[in-house]
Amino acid sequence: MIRAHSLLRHREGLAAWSMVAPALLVTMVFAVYPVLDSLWLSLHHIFVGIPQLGSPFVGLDNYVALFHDPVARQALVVTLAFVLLSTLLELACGLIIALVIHERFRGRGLVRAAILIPWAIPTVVASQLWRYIFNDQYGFANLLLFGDRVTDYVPWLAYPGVAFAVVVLTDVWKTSSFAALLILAGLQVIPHDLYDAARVDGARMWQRFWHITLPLLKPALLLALLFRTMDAFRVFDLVFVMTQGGPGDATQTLQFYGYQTLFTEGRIGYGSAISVAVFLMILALSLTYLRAMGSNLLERRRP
């Protein structure tokens, strides 16, 4: 009998390990075999169309470098301020637009597909119709303000401070509606009879959101946090687009500056090292995130 039970789960075991092998084996390819070349390629110094340098085995000059690299540290103020102000605005509007659209009201549904819309439109393609709003000649900004007086044109992109609130504003714009979803979900797993029993006590409208909704959200916002700061760590398509970095340094961030390194230059160990700096702060951040969402839900369960 023993023998038996024994034999089913050795396979159970096989069973399970041949559905979840095809998962592990794409993941492998297209994740971590990526993950550990680039960090090899770190370790070396390596320049596109000078072969006869070779690829000399440096071990962590190119980290050292990075370190003291101004440029490196001015892109990394920029994507810091960038993480920083988007993902908090972007959970503010979520969590506005989630409490508007979990209300019941005629035509919700078609409120819900409608605030999805930006979030669906390739990024590409919103950086660059961001970029014709605030065009200084034939951008929907300038018409607006000024109408067709042509002399009157603000060069919005060549400030610096504008043009980085202007890819903030961008991003806001296409990935609130995805915080929004996440919130959401969290909103509908909350029971109406807290509601139902604040009300009955008393509780104002504010009061039920602080002591009831807020509290019970934070799973989900925390969630909704680690995905939008992965995602802002990550910013490159919405530079590239809109502004290559400048003017000047304004926009530059790290994954933009990688790139540049790395198809620019040519300069393939030191660009490797710059991804694998962005991947580590990205994983630091992720965990952190998890092992709060991980107490959160602890203490959820405690009686």
Given for the second form:
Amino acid sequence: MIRAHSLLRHREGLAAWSMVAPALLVTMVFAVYPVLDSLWLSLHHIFVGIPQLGSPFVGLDNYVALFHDPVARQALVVTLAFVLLSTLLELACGLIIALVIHERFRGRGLVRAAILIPWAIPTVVASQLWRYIFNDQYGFANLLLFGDRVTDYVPWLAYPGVAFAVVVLTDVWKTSSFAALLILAGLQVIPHDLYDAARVDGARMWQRFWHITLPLLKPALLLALLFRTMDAFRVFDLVFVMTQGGPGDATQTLQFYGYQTLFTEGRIGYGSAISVAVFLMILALSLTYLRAMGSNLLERRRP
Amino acid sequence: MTRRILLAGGILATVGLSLLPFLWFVLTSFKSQTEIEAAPPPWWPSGSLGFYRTALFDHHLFDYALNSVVVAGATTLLALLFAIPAAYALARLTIPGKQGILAVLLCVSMFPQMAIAGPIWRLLDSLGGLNHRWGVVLPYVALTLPLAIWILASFFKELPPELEDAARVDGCGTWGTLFRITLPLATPGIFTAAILILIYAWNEFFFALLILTQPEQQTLPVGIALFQGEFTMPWGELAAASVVATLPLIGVVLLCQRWIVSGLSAGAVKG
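Next block, the form predicted together with its partner chain, ref. the form predicted alone:
And the full complex, kicking off with our chain again.
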């Protein structure tokens, strides 16, 4: 009896593995192996176009160089500023959108669809769109602000600070609705009787929001923060299309610096070191968040 | 009362800010070159289709659109094919090493594209996949699998296990149970996962930029990002191409809003 049972379990284990194996294989070949390869490459000096140098193993030299690289340091500052500003703004806008689409009103489905459109638009299209809006000659921003006073038209993207702000604005426009959906999921699980009880006790709308909604939304807000931070850290499309890192180095993020080092300059070892460093930062941040959320995300049940 | 005013203002602001910027691009795509270059440019177009014509015939827009359809379609089918059995096994069966598999998937969903870009380029170079559409499909499948598996597993878990148990007792094998009992019940989940994979593959830019260097193979995002005129930036054609790239997505969002909302929150709550 016990043997028959363990045989059954053995067969189920085999079937289970045959079901997971194809997915796992693709993941291993096209995601896990490449990361390990990047790690390995980052320990070498490799220059595309100078094959006679070979690819000598240099240990952690690339990481030491990265640590002392002023361009990388500046890119880190830009990246952190972008992550901080865009995630905080997206969380704030997402919260407002979520509160709106959580209410019951006629045509709510259409409003939700409208809000999802920026999220669905390809990032490349959103980038070109906002680049056009802030274009110095044909842009909507100038038309709106100055009308036909053409001589007043401002070349927005030529100013470092403004260019950075426009990139942040585009990201906020594009992804606030994603944050809103995560927050909405949190709103939907707040029990309604809490609000009724507060109302009976005479709590005003603002007090109900501050003392019930916000504290109970904390897990959803943290989750949105985690997802948005991870995405903001690896921002690439926006920078590539809108500014190419410029003007100067005002919008040069670590990802874009890594891209240029790898694919424009062909410094494979150093570029890999940059990529691995970004990956490690994201990993460290995520683990910190997960710990802050105080639960094992892997095993959490859907509410 | 204040609540209703706040709500009306909120609806107006969010819908307006969501739609108006793109509307400007839509208007631009129907203008003529003289209208675009006028100072100041007119708000309303005269309704010319000229930019759509030149974008289609002089800027490879037809190639881009076709490639996007092929790449997004193939990615969605393949990713579902791999994700469905994997999600079922992880949701329902006792599988040795489950925590490890979940950890690998979670880790993959955190990878910055850059950390795998160089090696993937080398891998495809040796496999002969550079400048082929299947060369972008394979990494897309790998990168969409974690989300697809998560969404599907959360749907499978919510199905009552009694039906599957009954099928087992009647002698149905594991694969048979999945295909005959579970799959038909999980159609909404599969639909949700399919939409999210489709949108990802349709919009992805970075790998497509690296792997596809000829206009004949490039997808819409690459074409739109690299849009160049001979002397000036062809904003009109660019706007037309952007409308073409976005229209299918707007259709999907309007038709499938409900599934997208549930899918994103399910995937997210699961991690």
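Whichever C-alpha set is largest while still superposing within 1.5 Å between the two forms counts as the rigid core. Because the structure is predicted, anything quoted here is derived from the model rather than measured. Numbering follows the first chain given and starts at 1.
Colleague: Core-aligned, is the CA shift for Val26 between the two forms 2 angstroms or more?
Modeller: Yes; Val26 is a residue whose C-alpha shifts (by 2 Å or more) between the two forms when the cores are overlaid.
Colleague: Please determine whether the C-alpha atom of Ala15 is displaced by 2 Å or more between the two forms following superposition on the rigid core.
Modeller: Comparing forms between the two forms, the Ala15 CA shifts at least 2 Å.
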